[in-house]
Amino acid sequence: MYWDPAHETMPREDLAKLQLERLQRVTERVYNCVEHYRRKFDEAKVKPSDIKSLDDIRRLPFTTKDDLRDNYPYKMFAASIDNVVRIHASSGTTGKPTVVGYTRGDVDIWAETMARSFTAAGLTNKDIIQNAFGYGLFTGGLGAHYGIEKIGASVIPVSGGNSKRQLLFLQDFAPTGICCTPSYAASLLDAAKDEGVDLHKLPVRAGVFGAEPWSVQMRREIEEGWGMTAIDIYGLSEIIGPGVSFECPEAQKGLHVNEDHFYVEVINPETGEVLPEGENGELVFTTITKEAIPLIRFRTRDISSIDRSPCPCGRTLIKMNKVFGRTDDMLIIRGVNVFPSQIEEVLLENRGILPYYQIVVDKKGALDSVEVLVEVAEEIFVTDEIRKLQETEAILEKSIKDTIGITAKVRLVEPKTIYRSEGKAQRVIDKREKLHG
């Protein structure tokens, strides 16, 4: 099922031609309208007229979050403020927030890309979708909202949090779809058990989840717990918000990038070298149709790879594999690179382990220490003897060591011990930062 078959199934040679035309236009525009890019292009000794092929994009400079912060709030805008109809911003937890703007055309494109995402999940104008992404400066809620309305479905704009109200609406309003962060979908599973709500008796058949990395095992937990199909979407506020790429149910192995709007590369995060298909590296996106704040080769810090193999769904759009971590989330433990999602993958392979965990990294003397707190199902915690729980901890410790190569102390804890996030889950507490800070 396609929302826009003309672009989603476009022959690759036609798509490449379209991308080049749009890339040439956007480089010309930012050079003429954004002082930052004019200076960066001049420093790199490249002019918009030098872009003769898609490979020439490698001559262009990268853009980072620091560039957005240094040009806060509007100096990266290529459109005048009177043409900007929406302004979003990041939380700014590591400094000034990154500010992004949208023209009317940008909002229309955003709705289109999200319409593709919901359509790929099998949702149509006959559906009711509960939107539990947060509304406000965070791009998730409004991006999903406009996509739902674009396909003609009914949207319940409940926003994030207040799980009892979410469950009330799930029962009374009878939505057939839901969208939120995967960790909140898992949290609603727990809330449903507490309230005696059987999610399998509800009409929800599809969930559209994003805004954070999540493992195959967490997908399985959500699908089994809800009795629905769970679809992954990807986006980031600097590029457009959710809607950069989306999963199709035929494969559930990779997310189709909306290449007619976003040109994707994968680079070595240390050297900036473009990596070949299949190699993991940092995702880099260029917005080739955005008007308010077009970005050239934006470094996302997300780790993934790209796949050009044909997809059973018939879409010709390139696929990116599920993001399994971020360069700034990566932990270096005794010289080993570790992503939280790798530990999650190991944990959830075991019976009775719940998708709530926290990784605590500390320093004991000169050595890093890692403790993994993970919740287990109540029936296991109550009925299993202490010895059996200790055996389970030992099994998990061995699995982590065998799979990732680090030694970690695993501690099983009671259900609801670990804080439930209503947005993105906080998986890591790195106490080493305080020691050095």
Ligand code: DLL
Contents of the next structure:
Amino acid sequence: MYWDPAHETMPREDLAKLQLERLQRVTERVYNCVEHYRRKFDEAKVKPSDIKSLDDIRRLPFTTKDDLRDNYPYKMFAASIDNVVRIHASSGTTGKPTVVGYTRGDVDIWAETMARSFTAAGLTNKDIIQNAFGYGLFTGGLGAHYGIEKIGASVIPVSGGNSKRQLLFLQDFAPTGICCTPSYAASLLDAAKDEGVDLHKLPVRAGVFGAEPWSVQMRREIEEGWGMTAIDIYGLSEIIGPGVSFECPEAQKGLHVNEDHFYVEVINPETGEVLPEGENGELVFTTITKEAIPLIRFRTRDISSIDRSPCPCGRTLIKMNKVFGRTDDMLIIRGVNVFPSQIEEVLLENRGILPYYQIVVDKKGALDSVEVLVEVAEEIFVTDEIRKLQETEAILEKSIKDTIGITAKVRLVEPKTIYRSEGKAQRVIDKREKLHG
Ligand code: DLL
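Moving from the form predicted alone to the form predicted in complex with the ligand:
Full assembly next; the chain just shown is listed first.
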């Protein structure tokens, strides 16, 4: 099921032509309207008129989150504030937030890309969708909201948190779709158990989840626990919010990039060199239609790869593989690079292990130490002898060693020990940071 078949199934040749036209237009626009870009282009000795093919994009400079911070709040805007109808901001971990703006046209594009995502998940105007993404400066809530209204479905704008109320609405308002972060979908599984709500008896059949990495094992937990199909959507505030790419249920493997709006590249994060199809690297996006704050070659810090193979769903939009982590979240444990989602994968391969875990990184002497706290099903915790729990811990430690190559201490903890996420989960507690003040 397509929302916009003309663009979602456009022959590659036509799409490339459209992308080039749009790229030429956007480079012209940022060069003329944004001082930062004019300076950067001049430094790189490149002019908008030098962009004669899509490959010429490689001549353009990258944009980073720091560029946005340095131009805080509005200096990266290419549109005058009269034409801006919305402002969002993402709270950085340090210092000032990153500010993004939208013209009316940008809000429309956003709603369109989100409409594609919900339609791909099998949702239509006949559906009722509970939107449990947070409303506010975070782009999840309003981004999903406009997409749901666009397809003509009924949106329940409940926002994140307050699980009891979520469960009440799930039972009484009978939504057939839900959207939130995957970790919140997992938290709701647990809340439903507490409240004696059988999620399988509810009419929810599709969930649209994103805003954080989640492994395929986490997907399985959610799909089995809820009795629904779980679809991955990806995006980031700087590019538009959710709606940059979306999964189709036919393949459930890779996310189609809305390439008629966002040109995607994968680069080697160290050298900046563009990597070939299939190689993991940092995702870089250029917004080719956005008006308020068009970004050229924005470095996302997200790690993924591109897959150009034809998709059984018929969409010609290329796919990016599921994002498994951000370069910022990568832990370097005694020289080995580890993403939290890799640890999640190993844990959830084991039955009886619940999708609630936390990774604590510390420094013991000169060496980094990792402790993984993970909950086990109540039956196991209550009935198994200590010896058996210890055996399970040892099995998990071995799997982590064998698959990831790091030594981690695993501690099975009682149900409800780990904090339940309502938005983006905080998987890692890095005590080493404190050492540096
Ligand atoms: O998280 C936008 C969004 C909202 C996407 C709702 C999907 C659903 P930011 O708060 O700016 O925007 O955070 C963007 O979140 O760079 C990734 O690191 C991460 N992220 C987003 N979606 C996914 C995903 C929103 N599906 C940052 N898988 C991005 C893995 C994701 N990571």
